[in-house]
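Just one chain is shown here, as structure tokens, and it is the form predicted on its own.
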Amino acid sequence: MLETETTTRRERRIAARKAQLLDAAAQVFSHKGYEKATTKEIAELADVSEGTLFNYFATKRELLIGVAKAYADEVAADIESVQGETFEDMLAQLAANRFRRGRERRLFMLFLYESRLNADVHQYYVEEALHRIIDVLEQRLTALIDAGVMRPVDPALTARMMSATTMGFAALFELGVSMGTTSPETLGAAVTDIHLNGLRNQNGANQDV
């Protein structure tokens, strides 16, 4: 028993500073880039040594893609748990809060330029994190559909296209192109109000252009 238990002390302390580590990288990659973040700087802001920061994450390119699953681990957990009065209050919070996190909306800069470049990087952050978001959208889609709350569109280009929606205005965030609001919750309202309601005016539905 007492095994077990300091078997169990040793993993979750050694949990507690990779997810130390991992937040410090996602920091200095989001602020710096790949290229320019250092193992040191990461470190530093870690507060360990560099020593150490090997000890968890043999290379860099380790710490990328270790980033690129925690990226993945908390929109997916985020897409799960969101929660609301309606169906519309629900589809904007979800958008609101992918608008909120300057820093997600850089990572996902970095990752799409790096998974160009690197392999590696490709195959954990398209194939597998950015799919495995993509289809926990497409299963709470498919509950929606099947509790009635959603028509029976195609739950999979759906999360394709909000997914799309998202990685859209994190590009042009970033790019510093201006939104008209600096509201996320605005932003998410209107983003939803489209999509649900579409451009067509429906009192005007059936007027020639």
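Keep in mind that what you see is a predicted model, and the values were worked out from it rather than measured. Numbering follows the first chain given and starts at 1. Under this definition, the rigid core comprises the largest set of C-alpha atoms superposing within 1.5 Å between the forms. First, how it differs from the form predicted together with the DNA.
The rigid-core alignment places the CA of residue 76 2 Å or more apart between the two forms. Remark: with the core as the superposition reference, the CA shift of residue 98 between the two forms reaches 2 Å or more. Relative to the superposed core, residue 109 shifts its CA atom by less than 2 Å between the two forms.
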Second form
4 protein chains.
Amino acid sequence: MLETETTTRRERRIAARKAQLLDAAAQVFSHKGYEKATTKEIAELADVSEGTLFNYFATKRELLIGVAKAYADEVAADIESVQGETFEDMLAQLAANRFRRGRERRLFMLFLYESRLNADVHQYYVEEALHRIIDVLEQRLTALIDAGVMRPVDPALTARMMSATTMGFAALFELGVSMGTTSPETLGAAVTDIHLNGLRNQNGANQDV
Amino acid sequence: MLETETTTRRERRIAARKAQLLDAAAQVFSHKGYEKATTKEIAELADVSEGTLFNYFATKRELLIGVAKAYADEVAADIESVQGETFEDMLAQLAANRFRRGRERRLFMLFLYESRLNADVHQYYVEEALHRIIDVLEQRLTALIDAGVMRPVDPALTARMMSATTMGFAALFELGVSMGTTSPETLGAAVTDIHLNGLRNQNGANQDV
Amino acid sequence: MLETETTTRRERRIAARKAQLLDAAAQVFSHKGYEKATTKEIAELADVSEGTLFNYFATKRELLIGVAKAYADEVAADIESVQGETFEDMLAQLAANRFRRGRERRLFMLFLYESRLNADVHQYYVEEALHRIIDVLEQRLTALIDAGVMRPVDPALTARMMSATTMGFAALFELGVSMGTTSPETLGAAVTDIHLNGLRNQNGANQDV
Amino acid sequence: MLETETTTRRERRIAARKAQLLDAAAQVFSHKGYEKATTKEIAELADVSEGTLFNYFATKRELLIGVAKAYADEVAADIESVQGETFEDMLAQLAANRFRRGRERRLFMLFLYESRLNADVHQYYVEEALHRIIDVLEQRLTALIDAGVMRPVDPALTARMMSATTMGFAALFELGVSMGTTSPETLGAAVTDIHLNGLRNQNGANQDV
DNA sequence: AATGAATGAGACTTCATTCAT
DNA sequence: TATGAATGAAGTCTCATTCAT
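Same protein, the form predicted together with the DNA this time rather than the form predicted on its own?
So here's everything in the complex, that chain up top.
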């Protein structure tokens, strides 16, 4: 029906505007930090007036929450798409999508910081993104342990450890800590190697480190 | 001599004031973030007037730099004190001192964020604190690899991985991600176990994960 | 077209606001001096909020520069309009427009002082206002000397002397130094008389003073 | 008596301190302007603590008044010393002492500005310095007119005109308006020449300018 | 629905003045 | 008497938010 179509078209336009504003907000927030970012700059980057921005998002904070929500949605979609992969590929894919691009790393740094200061951001980033990733890792680990492929370690803790390592690397990268000439692939492989096989020299097993 | 004593007393008083202000600043910055923290609140917490604060630190930013510098000094002292320990104990000690107490974890989150936005903070946190820790780990790893105790992995990368894991755990903790009932000690032991021995079940070695 | 009209109307409104603020600023600056003037008082006199003031002038200093620029524009227009007058009339007109009204005298005192402390004010007041007046006087004097109407004095120096005298009178007036019952016209005539004919009694020429 | 001597010595010490502070204040005030000058900087330049400064002058404004008073005293002494000179020499001497040195010109600019804003400064600068100079010029002019050496111009107005010209030149100088290669002496001679003999070419007298 | 000028609360910072030592 | 740390009032400027057009 015409009415429905009109409404739909409007809704599409509204959604597009919101997305455009969220994009600009994500960019400015992740570069300058939430507090230093100004609604003026976000509006300019989105090529709308400041008044228009506030027609779509009632407060600056709602913009941040919107960015967090969009991020959580991306993560959810990503998790869906890796369900069929091997554990190693899944791990690589999740990490890559989260941290390979600068934009994602910067958003990660942003949420890492803002989650502590805002309950809504925490809700979207920690509960709906981070926890989902951890949960899917934990399930896979449990299965691998049950199958006898992995040692009977605590799967919850191990999933968190894997996330922690990846997050830590992203942070180090973002802080400008050099990784030598190592490519992301080599780095991923090396980390996986250590996680799977350990550091200990098996020829000289049980030596005290 | 009297002159010396007087000077010393004054210098002591000034140093004490500075420390008192840095303490207050560390507290407020780490709870609210640099931008949301106000000099008013810091001054109140330090129990001095706002004017007095600016007698000791010319700008709010200098206060942040002061906090970062104090942190770097603590880390340097800490590194000195762990030189005699075994690798495992050293690792545990460095991690614990950096992340066991909430105060330290919050400062870590603060610097993690602000290092990207301020060159001085980067200087103190990344170069004078983080890099020192990584370097000392790298040296130890190199020695252990040379001694044949560990496999010939890349020591630079492995040192970064260990730091990354610890940092990631601190972040997860700070984000309120539950670690189950695991105590810090158990957690440390489990992580060390995986790092040393790997996840792979040796009985079924070379199975695809 | 509507677009053009709308733009023009907005631009007119903005120009009007700026003028209104510059007017208020000129008034407050010239009465209290730049440093003692507050943006609060200027905004109140212009009947806008302090925030609005800063939408039009980024800093208090820019407001001062704006006032100086407006003054220089007035002088430039004034110089255009006196090109056709006789030397005497031109002199009287330039002096009158600069110093007859209290507002102009106070602005003169303001720029006299602030030109030394601010390069932009110097640019507008000294270079674009004062120098123009001196130059036009100098040109006229040169012509009159060439025509044999005036003695072959140094025209550059004489132009400066005439300006100096006028400026000095304005200052004396502003300092409240009484000129007796002398009207501005009488004063102007007397000064011109002395400048043209000198003080020396020609009947007793060459007497030592 | 010992008592008297002690008192006298203290008074001398106090007077010396005051002079030292006034000197520093004159320097800072005349360079930065009264408002931009800080008591801290004045104290440092006088090589005493800020607290000590306030032991000798209750407020910053009293310092300014003190500087003005000292200036008026200098002028008074100067006037005494030129009583025996010829009119021309007297004129030259008074002008030179007031404006030849940068320090004096800057103080002149300071008082010119601050006299309008502070009654005490006005009292000392305008009434006790400027007026005295004008008065002595006026008396001399009256005598010269009575003696028939000068034309019967209004002596009050003429004295003000001479002061105005000198003040105006000082201001021009301070504003950086170039006087060509003219030395102060040449300039003084040229001005005196015009004042005495006028600009008009006597060969072509009564021509319209 | 879009605009952007207006607002005003609140931030950082300065500095004359006070006062305990 | 000299000191300089402490004070707090007041100033400039920023920016999220509102609102008339």
